[in-house]
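Take a look at this single chain, the form predicted on its own, given in structure tokens.
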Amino acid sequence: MAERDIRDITIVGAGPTGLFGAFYAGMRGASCRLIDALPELGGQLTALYPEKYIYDVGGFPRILAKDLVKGLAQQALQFKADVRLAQEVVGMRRAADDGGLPLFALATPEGDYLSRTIVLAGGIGAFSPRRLPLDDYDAWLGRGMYDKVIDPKAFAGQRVLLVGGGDSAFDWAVNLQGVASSVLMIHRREGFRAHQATIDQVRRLCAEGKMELRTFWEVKAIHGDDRVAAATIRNNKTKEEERVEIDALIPLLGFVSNLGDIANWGLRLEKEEVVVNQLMETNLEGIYAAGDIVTYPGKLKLIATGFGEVAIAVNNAVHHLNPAAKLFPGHSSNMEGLFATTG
């Protein structure tokens, strides 16, 4: 990387909000860079549920997460944004002024990236799956135990043990129907954190004998040679134990997330979320934020909300860089010439 490879806007996070932000930066004629700690574009959509349908994005009655990412990437990258994946931002410092405007230097293991403004679009921050409390947890990962489902077809004909009581566990209990040969789902308590409609759907499947759901059960041990072959599960109320023969164990217990180094920048935070105003400005001049990483009164954590927020953030970043620039870019339907040159 050239030492003075300065971009107008650097977007930290290449999920749906970050990708749409890169598109908007290009539409405003601003040079842009995307940085993400994950190895692929798409953020949580790619990392956690590429095969799941999304129903609340405007214009799509339903769309697979991976297909939404594909379309967002095609839209975003038509303006040739610089993309840096598998690079976690581990530091930020002020650099030398550039024509009267301060520069930011974002440090990664690959070096520093210089930018005139920053838009944080890091979703829930760096995240990792919650682990089963087993000493040999790491030894079984990838050998019949999986902490996320990427391709449901990988479980075709298998006896699957699902662990969890949230949306992911319930969603996959439904989506593995007709794929896995059997599905047993256990949860350590009676209450669930999933949408009621999906809970009702799982209960119907149980009533029809298509799967089994047990509450107050937990995984005590995993058995097998090279791969998972069985698990001992334990009822935490009755203390009863049972060995179940399985081919795959999928713990879906949620995620532990944190802001990483961003928490050290001096940003105003509330419960590990970045506080912004109506312009998507943080308390640090030249740094904006959008998407699930932000908070403000009335905030809704939706992809659709992130799209609107990052458009506001990018337009205000452009106006910050050039106060003479119009805040409102105009309607894209009147910019046919711009898109004809980027297709």
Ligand SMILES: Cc1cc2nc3c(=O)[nH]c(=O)nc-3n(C[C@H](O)[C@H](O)[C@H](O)COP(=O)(O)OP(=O)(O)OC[C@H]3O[C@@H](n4cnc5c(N)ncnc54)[C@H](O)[C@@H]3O)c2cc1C
Given for the second form:
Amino acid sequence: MAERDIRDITIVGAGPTGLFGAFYAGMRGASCRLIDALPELGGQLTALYPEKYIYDVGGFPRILAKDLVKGLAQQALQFKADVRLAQEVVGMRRAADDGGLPLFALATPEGDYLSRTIVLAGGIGAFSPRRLPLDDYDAWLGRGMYDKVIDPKAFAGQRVLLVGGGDSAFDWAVNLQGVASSVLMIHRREGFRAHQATIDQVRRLCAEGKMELRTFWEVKAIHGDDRVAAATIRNNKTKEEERVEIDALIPLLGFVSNLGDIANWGLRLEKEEVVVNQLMETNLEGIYAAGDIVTYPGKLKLIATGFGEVAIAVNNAVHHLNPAAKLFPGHSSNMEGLFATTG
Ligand SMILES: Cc1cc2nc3c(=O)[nH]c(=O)nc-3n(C[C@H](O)[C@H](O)[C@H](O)COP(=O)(O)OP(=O)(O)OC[C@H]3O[C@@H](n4cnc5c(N)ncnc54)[C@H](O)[C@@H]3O)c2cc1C
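If the one shown is the form predicted on its own, what is the structure of the form predicted together with this ligand?
Then the entire complex follows, led off by the chain already shown.
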């Protein structure tokens, strides 16, 4: 199958480090595949703080996280890396010898991807949506309860109960206006982690009677036959309980992350972080790592350091694949014509 073709470099993680690594792989003429467990590019920037400004990335006095991701994606994908989103890498094995070099098979729920080298840019691990603490949580997923909103039109005319106090919950409270027939939003405490402008927007909508926002309320139970039909919500201060009739329950509680299977690969780890040397090599030949996932003396978990580390990782991977290739990539400013963004 074409999509299963062997790549020179497979980058696990499409956060800022992985995206910049894909750019570097392209600049070095290496074929590249990017795999991420999330449905979108950008890692922590997209999942945790898309609307926050970043002030410490070179060249940008300040930039919104989502705009940095947009630029990184444009830069990274000009060399046509094969991008596989919503696919967690759940296993790694040596597949076969390929001209004397090790060949890796990376397992995902969609099948195996073959690669000559691996660059781990998995950050703080694969993200998955934080769950409501209910025993029957799994039973309701997809049956009126959704831990992400892909198409708001799916909630047309529905009575929606939104749970959460971060950017996703607030953004969807706004974006479901005029789509859902009613929106009740609850959060277990008073403080919110969302962008102030969106909080203000939601407060205005509440004042206009277009939705309701309640703090200190949590979901206690979900009711229904085949699908969600109601929920019991509980005020954690007053202990008051109320049954609300709903068509959809959308918990948007942020994400939890976990190194997952990568912890079982035989990599040298320190406190769930992958130990690398100054070439960004791990203890396993052909596997490199960069970004938040790595540790070494003096490591700083910053976007800027991830960029530098992944450039080193990719250049060493290229050199490993072809020892005749120069380690130093040359200066991009001397490579006009190579880049889609030129001119
Ligand atoms: C609220 C907040 C604000 C921040 N502000 C700043 C700032 O101002 N400046 C700054 O420099 N840094 C900031 N940071 C830190 C910065 O976001 C991280 O240093 C950066 O995201 C690390 O990038 P990364 O690509 O290494 O990892 P990540 O961004 O964590 O991306 C890793 C990706 O790998 C994927 N992944 C992991 N395991 C697997 C697997 N097994 N299979 C498939 N995919 C996998 C994950 O889904 C994720 O998308 C902030 C962090 C937070 C939480």
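For clarity, a rigid core is taken as the largest C-alpha set superposing within 1.5 Å between two forms. Residue numbers count along the first chain shown, from 1. As the structure is a computational prediction, the values presented were derived from the model and not from experiment.
A movement of the C-alpha atom of residue 168 reaching 2 angstroms or beyond is seen between these two forms when the two forms are aligned on their rigid core.
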